[in-house]
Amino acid sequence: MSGAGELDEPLQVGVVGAGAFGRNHLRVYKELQAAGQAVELAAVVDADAAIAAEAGATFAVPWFTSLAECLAAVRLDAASVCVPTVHHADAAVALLAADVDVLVEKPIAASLAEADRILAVAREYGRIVQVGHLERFNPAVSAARKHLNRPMFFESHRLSIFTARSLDVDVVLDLMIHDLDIVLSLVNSPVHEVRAVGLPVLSSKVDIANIRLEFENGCIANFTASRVSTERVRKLRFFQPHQYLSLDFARQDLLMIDVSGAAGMTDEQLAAMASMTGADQHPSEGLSMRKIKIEAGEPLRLELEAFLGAVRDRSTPVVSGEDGRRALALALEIHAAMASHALRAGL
């Protein structure tokens, strides 16, 4: 495929890697196809024949155990790369060189050299690369972006119960990178300083980490990520002049508090406002609290629809390959800071 297909011709898509992430991609592509969108799930690839065959049967799609075999047998316009991170570059490059646009799950690659290789091949063949930073498509994030006004402090918590999934990378590349990408896109300023501490707990890699970033524009961001928690928490809070916003990724909620909006209101008015917002108690005088109306949606579906739109329009994706590289570069800088701290602490 040298460009976007005809508008009435379904895009032929494949999924490389049929593990937990890959199965979700397969499911959503199939749902989009069933809903009448111009897309057709054409292939699934997994090195494990049993997994590939099961996915092929479940989603009624041809299956292959190698990408080369797939590309020789099936025409693809676009594909999701959902293999382990260490294989992202090889799979993405093979697809791009075959004139296939790709969505690469996060992180874009295991190293900056591999990320640069992906981007170079994409430029050479004129292909699109989108990176699977799923939370960019969370409706609460989209709503928060509309209310940005020079944010100066972020507090991020992403906690998860331990599983054997994604143990090929540490918690920074597994979980925290979602929030790094979001904050980088919201602050839009170079990072000035990184302070980091991380510890392995149940795996051989860092399972819990705390990071402090200072940006050149003076903004501060604190991140905590854990994959050994007893609960699931996915929240981001940020402060900007006279305003505080609290975002819950899982609930797709956005709460906004204006510092001066309620000044002079009576207790009765404050109580009525609290009732309308669903708050447990009314805010103090001088604080105006409200929930922002959000149209709920599945982030993965929104992400894949955006990817397919970029493929058709030949437009820059919402999360470009360069965005993915920037998030990876910061994550690797955090790795270096964690290693330096561990050395100082004698860990």
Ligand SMILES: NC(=O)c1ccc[n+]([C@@H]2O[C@H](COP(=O)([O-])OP(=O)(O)OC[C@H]3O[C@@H](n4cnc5c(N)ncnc54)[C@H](O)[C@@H]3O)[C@@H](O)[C@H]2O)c1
Second form
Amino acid sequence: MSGAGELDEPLQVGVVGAGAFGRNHLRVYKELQAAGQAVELAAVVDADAAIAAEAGATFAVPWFTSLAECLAAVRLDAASVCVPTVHHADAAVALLAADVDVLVEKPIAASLAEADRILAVAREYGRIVQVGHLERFNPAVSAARKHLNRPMFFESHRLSIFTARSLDVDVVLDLMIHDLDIVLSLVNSPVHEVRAVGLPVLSSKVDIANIRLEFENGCIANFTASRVSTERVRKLRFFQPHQYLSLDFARQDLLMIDVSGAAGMTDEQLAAMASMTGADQHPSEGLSMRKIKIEAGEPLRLELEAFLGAVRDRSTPVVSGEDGRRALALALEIHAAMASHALRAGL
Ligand SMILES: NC(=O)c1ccc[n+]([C@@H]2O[C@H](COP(=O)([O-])OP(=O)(O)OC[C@H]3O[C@@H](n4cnc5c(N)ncnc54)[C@H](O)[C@@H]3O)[C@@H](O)[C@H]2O)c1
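Write the structure block of the form predicted together with the ligand for the protein whose form predicted on its own appears above.
What follows is the entire complex, opening with the chain shown before.
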């Protein structure tokens, strides 16, 4: 049933859930198709008939209001699952059991039992599961990975303005999970300790959270995530011996400061660095600051291209189902730490 290996035959892909983010998947698949890649958008499914019909018309693709109807009518090789997180497992399992490879949006599922159900069905049917941790495909992250030697301290900020979306989950599963996945992929050591505080602000779930992780190798990672901010920030800074890297996900920027090069900086560079580090005085000589050259690219496009590549090659995806489960397990550990903090604080 899968078009795997048949390079000339376009993979037939579907999108389940045509809400805010599903529409991005629809757009990118259509763009890849228009660019001549071996992929064809074959179906869109949304439980809301008006949304399904509108997406069907916009992207010129057959639309359905139920996955069962779609699977009975259309042959799919692969599909993106972009329904709310609480419905990920049901949609993913139905697709996998119909021999369809799946890219399931992040977080993989709402519970570990659901994640395990997805992974078990994928194994049973020999299907591919990729999880939509799209920051892994951010060109700034790929560039940072090349400069990684021994990261010992991470500082992550992901702040967004409140919208009424993704309220089926809290800010840890909604936003912070991106950074948890990235840091887990950069630190090659198990988590030793989790300290956490989280507060509901506008919704009934935690909207702002601050977490401190200590890994067994001594690395520390601080994460702040908010969906009730007045500004948008998506930054990760990390420190390793004699080196500091500052990554901006949105701008796809990577700045590296190190002492090994001892390259002379211009006064302008020193002044820029002083303002960036908040130092009152110019930093001492011997420090060098470099803006790493990055070839910009849309992370979602890179993610979907990688997914289609894994589907064709039958290879393990860059962000596997197991990676998605690992990020979810950590997020749930953070939930437990937040609950115990709330109890201690009498909240
Ligand atoms: N990777 C990212 O950066 C990123 C960003 C935003 C959202 N997401 C993820 O994408 C998913 C969807 O988020 P969103 O913001 O698009 O939500 P949304 O509420 O805008 O859209 C969800 C759509 O799914 C439809 N739907 C609900 N249940 C369904 C079902 N059982 N079958 C078919 N359709 C169903 C709804 O009618 C709606 O149109 C979530 O898992 C979210 O975490 C990922």
